[in-house]
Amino acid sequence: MNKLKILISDKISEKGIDIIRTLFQVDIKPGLTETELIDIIKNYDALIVRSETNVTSNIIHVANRLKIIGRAGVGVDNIDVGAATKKGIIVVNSPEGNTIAAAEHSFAMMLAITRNIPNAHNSIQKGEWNRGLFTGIELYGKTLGVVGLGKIGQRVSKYALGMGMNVIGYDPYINSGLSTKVGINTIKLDELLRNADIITFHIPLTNETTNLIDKKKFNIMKTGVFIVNCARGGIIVEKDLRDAVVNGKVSGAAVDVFSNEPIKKDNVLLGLDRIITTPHIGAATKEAKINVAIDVAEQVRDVLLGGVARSAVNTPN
């Protein structure tokens, strides 16, 4: 009997591949275009991606053998989940594999922007010694607003509490008892925006969260607030964020994610000292890459062998 076939169209850890390689035929083909995927996807029973491959409705439409799409990571906005659901294809992710990596990167970005670390580094690399230009603020005693209290948001909150910060949170889907248990005061979004000294985002990109933070929302915030977004591009209107930094409403912003990736040289968030950027590396640790690859490979294996996925994000017909 012919082995079931799995296509891996993005780079994932070998430790994940090892789980499925002995049981199935595994083809690793990173960098495929949509047209190339459409040409070959009909030959596969499972597809594993990270964030580079966009699994569009056009691809799903011709994927008549496909039983499962595995996303080695948390966000599934690069997969047309609705189209997959209608087609009867299970979509799974790895919601816990990169929690620590994403939380630590968010906190690193928070410290970097509030202590002027990148600008100070660039200055001293030029042979300068301008200590007075890089006076920062302490996190101790400041109020951190956490938008999104899932696993990553809760871990960031724990780090903040350990640093002596006050934590307020917003998440319409989290039980208030759970947030109280970990020491977070949950409030409405606008109230959070008014009271936070630093705001960090840990929410997916959905119809409800697209352009959630715009000029109107920035006007609600404290003057001098700091913004950290290591969640998803598109949550914050990038032009409005730049304007808020330029006019002094926002003291600084740390951004790991963008509305369009990879970004172009004319992106509005580039070129300002008070906006620091990284290329979507929140989950880019050795440990996280291994964890998400193993997690999603195990789920693909289980489904192809007739079992159940533990982290399905949809319910196929």
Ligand code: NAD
Given for the second form:
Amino acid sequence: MNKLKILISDKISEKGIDIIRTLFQVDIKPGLTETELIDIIKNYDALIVRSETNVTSNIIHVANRLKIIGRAGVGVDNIDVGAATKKGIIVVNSPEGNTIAAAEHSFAMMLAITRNIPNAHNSIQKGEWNRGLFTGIELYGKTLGVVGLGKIGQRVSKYALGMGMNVIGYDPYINSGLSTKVGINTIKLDELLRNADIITFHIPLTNETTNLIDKKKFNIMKTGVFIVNCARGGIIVEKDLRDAVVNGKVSGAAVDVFSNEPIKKDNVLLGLDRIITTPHIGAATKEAKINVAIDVAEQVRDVLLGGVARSAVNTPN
Ligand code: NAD
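Alternate state requested, the form predicted together with the ligand (shown: the form predicted on its own):
To see the whole picture, the full complex is given below, headed by that same chain.
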């Protein structure tokens, strides 16, 4: 009997591939263009991606054998879930596999920008010894505004409480009892923006959150606020963030995610000492890469063998 076929179109951990390799035919082809995927997707029963492959409606439209798309990670914004649902294809993700990695990166970025670590590093590499230039601020006693109190937002909040920060949060969809249990005071967005010394974002990119933070919102923030975005590009209007840093409203920003990735050399967030950037590496730890690959490979295996997926993000007929 012919084995069912799985296409893996981004690099995922071998530990995940080991789970499906013996049961199915597994083809690993990273870096395919949309046209190349359209050509071959009709041969596959399952597709596994990370964030590099854009699974567009054009690809899904011709994917007549496809039963499941697995996203080794959390965000499914690189997959046209609506098109998959219409076509009867289940989309699964790994909602918890990279929570710790993303929370730790958010905190690392918060410390890096408030203590000037990247700039101090660059300076000392040039042979300079400018201790006076890099005076930072302490997190202890500061108010952290956490926008989005899901898995990552709650974990970041716990780290912040451990550092002696006050934590205020905004999440219209969370049960307020839960946030109180964690020790977070949940308030309205504008109130959070007015009161926080540092604001960190942990929300998905949706119609509601696209351009959530623009010039008007920066204007109501405290002067000297710090911004951390390790959630999704597109939540903050990049040009407005740059302007707010240049005009001093924002003391510094730490950004891991961008509206268009990979970014172009002329991206407005580049070229300023007070905006530090990383290339979407929030989930890039050895542990998280293994976790998400195993999580998604297990679900693809289960669905292809007639079972159910534990983390489906849609409910196709
Ligand atoms: P989650 O689903 O557990 O939490 C998201 C929270 O956002 C939920 O509590 C939800 O109620 C809330 N939310 C939704 N819309 C909102 C709105 N309009 N205003 C305020 N809150 C809103 O997700 P998570 O695992 O905590 O991930 C959070 C974000 O981090 C996602 O965008 C995810 O893609 C991103 N992420 C980035 C990286 C990275 O590499 N930088 C890694 C992992 C996750």
